[in-house]
Every structure is written in C-alpha cells, then in structure tokens.
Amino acid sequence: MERGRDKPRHSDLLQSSTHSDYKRSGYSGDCYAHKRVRSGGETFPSVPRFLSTQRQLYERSFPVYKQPVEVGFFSLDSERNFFNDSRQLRYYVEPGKSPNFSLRDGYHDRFIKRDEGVKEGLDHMLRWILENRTKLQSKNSASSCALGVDFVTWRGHLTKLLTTPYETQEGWLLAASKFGGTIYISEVETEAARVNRESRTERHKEMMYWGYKFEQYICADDMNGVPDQGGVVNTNEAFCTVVQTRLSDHKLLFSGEVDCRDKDPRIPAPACYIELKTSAEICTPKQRSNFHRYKLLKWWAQSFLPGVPQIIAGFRDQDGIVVAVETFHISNISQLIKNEYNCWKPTVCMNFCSDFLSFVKSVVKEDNPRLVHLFEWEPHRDVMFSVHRDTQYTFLPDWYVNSMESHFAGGAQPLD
C-alpha cells in the first residue's frame, strides 16, 4: 500500500452500476469496472467486467462473519462412496513430546492414492443437499431462496479466494450458476494446475503423502482407542462437515474436510474439530518469517472460514522425521504475524472474498443449472469471467437438478 495514500472508502468500492468513469490504465479507485448495455436505443444497468485485486481496495474494516454452524457432516469410504454420517471421523491422540515419527514409513507398501484426474465437482456436496433438504428449508423457512442460502460452494474454494490478494504463483478457474436462487461455485483445473500435477516428482509425490501418515501417527478410529500407525493409508477416506454462516449480506453453505476431532464429547462441532499439517523444522529467523508470511497465510484461512480453533503441526527434517509437534490457536495467529513487514492481514482476505461474491451475484443473474459464467484469476491481473451455455464447464449434473425440481413440484419451496 502507498503511504500516506488515503484507504478507499466502502462507498466508493461499491459505487452504483452507472459509473463509467473507470479508467484501465489509470486505476481510479473503484474495484469492479462496468460497462453499459444498449439494446434498441434503451440503456440497461450495466454489468461489471472485472474485479480488481489490488491490496489497498480491502484495507476496510472487517467484515462480518457470523460464527459458522454445523447443520451436518458426512463421510466418504475407502471407494470413494458416500454415506451421510460420521463413519470416518477420527479421534485425536496427543503425541508424546519426542514423536520421531517417520513419515517415509508405508509409501511404497501401504499407500492407496485417490485419483486425482476424476473430478468431482460438487457432486457429494450435493448428494448430502438431497439427504438433508427438508432439514435445510425448515432451517431457512423466510428466504426466498429454495435452499435459503446464497450460495453453495467448497472450503477449499472460499480459501482460494481469501488468499487471492497475496497469491503470486498459481491462478484459479471457478465455475457459477445459478439454480433456485442459489449459486453454486466449483472449480475447474487451470491447464497451469493440469500440468503441474502430471509432472511432480516422485520426491514431491512422496512429501505429499507424508501429511496423510501424521495424520495417520496421531489419529485413532474410535474415542478411546489408539493410532493405527502401521495401517493403510487410503486418501479416499474423508469426513467432511458441513457448516452455513454468513459473510456480510452472503449466506453461505459449504463443506470441508476434517482432519479430527477432540476426544472431549462436551465440546461442540465445529469448536471440537482439530486441523493437521506438516511442515519443514524452522531453524532461522528467515525461516520463521516466511512461515508467518506464507503457510500461516493458507493455514489460517482454512480453518477460520469453518470454525475449526485449532491447528496441529508436525515440524519434520529433510528426511521425513518428525522433531517437534505445535499447537497454533486460530485466534492468535494474528498476533504471530503482526511484527511481520507488509504482512498479510485477515481483513484483506475477507473483504476481498466479500467483494467477489457480490461480484458474482452482479453478474450471475439468470437461474439456469446449463448457464455457467467463468470466472478466471492470475497472479498480478482482476478477475475476468466469461459466459457458457450447455458446454463442457456445466457442472450441476442432472440428477441433483432433477431431483430438486421434483421436490419443489411436489409442494416444497418453488425455484424463483
């Protein structure tokens, strides 16, 4: 940020879809740039053409986010099915002070990975929306939407957004449509992500699964029991919860995977939910700072936007051993990174995830599962989206949209 700029203000970042005095090369201080559509001689409101994500747009105050709830979880199997309970989530087990795990043990011999070219979309997310509907209409009875919620999407998703001010190396492709006056959001993989993938290393293929075997070292199946650490490691296994809070005037509905739990049963979801992670043992200030600066970024993100308080991290050597375990408490990593020069700040990533999704409700306006407007992100550049009507990006399969437009025929809720 400049110094000795003054912020822009709220109003001036939202400023009415009339305002044509944007200038490209000459950034004036608004966030979206419009552009007027004329038909017949009449002038519509016009639609905004890009958002920008410039830093200094979201030094804002914080915005609200109400403390997300847990309306349901669900959990998928070493096949990849779904089951609408909590069969696969797993209990936490506190390491002793000198773990010495290794995290190399079972790749070779006991290592089952998920394919990673079948993509999902937003398919289980959507078949626990069919188990659980009724439960969320009763739920958001006074919306006008038939889900009563503005949008439905990923954790993962959302955290992208957050970080997008301070991303400098990979972009994001995401997907939008409307559907009973609810916008689901998916992401579809960039060509740079696609390539990425299919070229690792079999030193960055083996380092990736070493997140899988901690959580292994330190996770038992049942409360009471212990870690299998000489199991299987399948990473299609997962139990994910699913939480609706609100984002300024953004309901959202979204689910996320869920490392663990704590064992205390008094402690409610999703404040008893417990994340995991690796990561390099930090040996100099350098070191440090560019944790703060960098991994605490995304670590932070993922948990805040679910409610999960906690994160526990395996500090592990050059040869996969892991030396040290640490708690970071979500509500003091701002605190850990306040000393930190031009750091990231939390109010930048929320008000810029925020000004997306009413960015996405400006222009996403026709209910329609076959109509996906794109919208695409690179480091250094604004968002920009395009539209596509029945092409390969419709990603709303049709068994969810003919189940939900049975229901609403039948007498629930009808589309908008």
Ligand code: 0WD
Second form
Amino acid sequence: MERGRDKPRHSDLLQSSTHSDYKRSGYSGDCYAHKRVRSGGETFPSVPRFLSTQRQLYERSFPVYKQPVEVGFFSLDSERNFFNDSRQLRYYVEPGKSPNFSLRDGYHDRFIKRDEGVKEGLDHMLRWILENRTKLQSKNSASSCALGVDFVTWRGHLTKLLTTPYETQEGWLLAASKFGGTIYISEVETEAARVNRESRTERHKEMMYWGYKFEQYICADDMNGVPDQGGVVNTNEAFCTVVQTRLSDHKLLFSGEVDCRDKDPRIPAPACYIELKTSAEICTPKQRSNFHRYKLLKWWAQSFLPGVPQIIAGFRDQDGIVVAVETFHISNISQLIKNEYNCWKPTVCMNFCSDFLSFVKSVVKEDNPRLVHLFEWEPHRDVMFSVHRDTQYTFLPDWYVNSMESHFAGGAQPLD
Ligand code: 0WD
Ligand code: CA
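Form predicted alone done; form predicted in complex with the ligand now:
Below is the whole assembly, all chains and molecules, this chain first.
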C-alpha cells in the first residue's frame, strides 16, 4: 500500500476530516489547487481528499437520471453457474389479500443457502461483459473508451451510495480500478459486516430465509405455471438484469438481481420487473413512521436505480405468517413519505451518488487494473480513500483483463 503501511487498516486516513471550508459542494482538501503533493516517494497530481456526506450539501434540484435501458441479462443456477440467458427468470402470480403463507415452512429441510464466504466481486458481470461486448460497443461506438461507459458496478453498491446521507449504522468499503477508460467499483466486506455475518443468531438466520420463502409462494417458473410451494429454496439461483443509464455526466452500466416479472409479455423490461419484499406487520404509528423513514428509503433506492416500477410487500407477524400483501409503486413513494417530519429526500440520495462518482473520477486517474483506490466510509464521517497497488484488494481478474486486452489488440477498437 502506498503512503506508509503494507498491511492496510481500513481506518487509514489520508487526512483528518475537520475541514470546514465546504459549503456548497461536498468536496474538500486542496481540491481545486493544481499543485502537486509528494507522498511515499511518488508524485501525484493534487486531488480532493474527502467527500462530505452531510445531507444539506445535496439538497439541490434533482440531477439528470436517464430512464434505464436493459442491455441484457444473465442467470445463475442452483450451483451458481453463469448462463448468458433468462433461464432463472420467474413470473409473478398474484396471491390473495390475506394469504396466510407460513414463511417458516421448509427452513430446516428444504433450504440450500449460498456460501456467503465466497466473494464473487464483479465476476458474473465481467463474464456477461465479455460475452456481450460487441453488442455494448456497437451501442456506444461514439465513446472514447472501450466499453463506452464510465462505471461498471452492481446495483446493490449504488443502492448503498444512494442511502449514505441517511445511514447511521453501517459503513462501507468500495474498491475502484480504472481499466480501458472505465472505472469498475466492487465492494469489500467491512470488518464490522464480517463480524455481524459470523455472529448471526439462529432467529436472525431463519428470518433471512423468510424473504426467499415469500418469493417461492408467489413466483412460478413458467408464464402459465403455478408456484411450487413445496419445493426447495436455493439462494444460489438468480436472474440479473443488466442496465445502462446516465446520472448527471456519469454513464453507468450495472446489474441487479430481479425477483420476477409481470406475465404480460407486452410490457418491456425493465418496466415489467417486480421486486418482492417482506417486512414486519405495522401495528402502531411509530412502526409506520419507522417503516417510512428507514425501510422505504432502501426499497425506493434499490428499485428506482434499475427502473423497476413496483414492489410487492408481504407483511408478516412474529411467527412468520404473512398477514397482508401490499403493492408499492416506486413513483408514489416520495408522496407517501411527505408527511414524515425530517424525512429522507430522493434528490439528496441522487445528488450524493452523482458527487461521489465525480469524486471517484477525480481520484482514479491511472488506467491500471492492478491499482485499487479503496473508498471508505463510516457513519458521521466523510468519505476517504487509500491507494493499493498490486495487493489483495486488486479485483479485476486476469481472465477478464487478458481477454479484453487481446480483443482490443485484435483491432476491435482501441483502449482509450
Ligand atoms: O459479494 C457481495 N458482496 C455481493 C454480491 C453484494 C451484493 C450483491 N452480490 C451479488 C449476488 O451475486 C447477487 O446475485 O449480486 C447479486 C445481486 O446484486 P444486486 O441486485 O446488486 O444486490 P442487492 O440489490 O443488494 O440485492 C438484491 C437481491 C436481494 O434481495 P432483497 O430483496 O433482499 O434486497 O439479491 C440478493 C437478495 O435476494 N442478494 C444476494 N444474493 C446472494 N449473495 C446477495 C449476496 N451477497 N446480496 C443480495
Ligand atoms: Ca427481493
């Protein structure tokens, strides 16, 4: 790692975050000075050193966010094998109003859980890119960089960025590498997240299953099929959409897991997709307020990003019985929360994400798949970064880098 230690600690700070000279922008730290700074024997152009996450800084007009366009999809089967097709796409089957589903059913005898210790990084998306790059390039032929996009990442990472100005519990670590003119962003599990994951209670583990069981009750494998409520729940299986869009001047390519689609074949993707959720039943005004303030923020951010228009929510009691099913339209959520005092605002989420991506662009200048800038954030702090050359943080695999390089060396299109 540059700047000192070779065994990096996530708390490595490049600069203390006590600057007070930011008013209108979240950036700070020598940001517009063009002098060069020396550090660890190397010379770097001056770049902003941190980014504030204070909400007020992002309360401006809603940034441009282009309607996301689906450019492809892929499936992961019961053994987590990649397929460049929609074999895992499921169809929504409307349940009754109070369906009485038991979400506990099958937890002990019909549940195969994905191994969360296996870190896949961006690998499935990269595989999709390799198998579809010609299509992508022809779509973005006017661009100067190889893929024609500024960023490649998972939708889930962008969701975390959108909710950052309101998050008070969990920090994040995002690794970024520039290759062929595109910046790839891949999450690194924080120590705190690993500790939480390894110390889940039995009750918590079971409750994590409930969301997947709810999906099984209302999804069919075929357009005219019925849900197989007695089948095995296998969380290795996934159908992912790949969408392209633009946030301000950032061209984005990202993928997100989609639970199911509407049966009507006339509705194009991603408008046909439906997100499924479970949540504790709401019995008091306080619970309703918390649902609006915390849960709807996460639900909105996750579905708004890929242009998924609706969420079907199963409300369940303490024993995992679904007592009500409700539909939430993403376009109505900001209306729903308007009456909450001091509530979250979509514009703050999107402006923060846009400014974060600008911050990343200004920091990650060197095109080098083995160089990682690790962006780090803890609640109540600024976003900071550290630099790691050829370390365990390098995440773009050789099979991807080599294949892309030989493809472009073969004359397909120049890299940058
Ligand atoms: O390894 C990692 N750190 C991550 C891997 C973090 C986030 C995602 N992933 C992978 C998984 O392979 C998953 O198939 O990305 C895929 C989904 O990506 P996403 O859509 O960008 O993730 P997100 O929006 O956070 O989650 C969507 C759904 C979840 O649904 P709910 O309704 O609970 O939000 O994907 C599932 C989950 O069903 N999911 C995962 N599945 C497997 N491994 C994971 C995960 N780590 N995270 C979420
Ligand atoms: Ca879901």
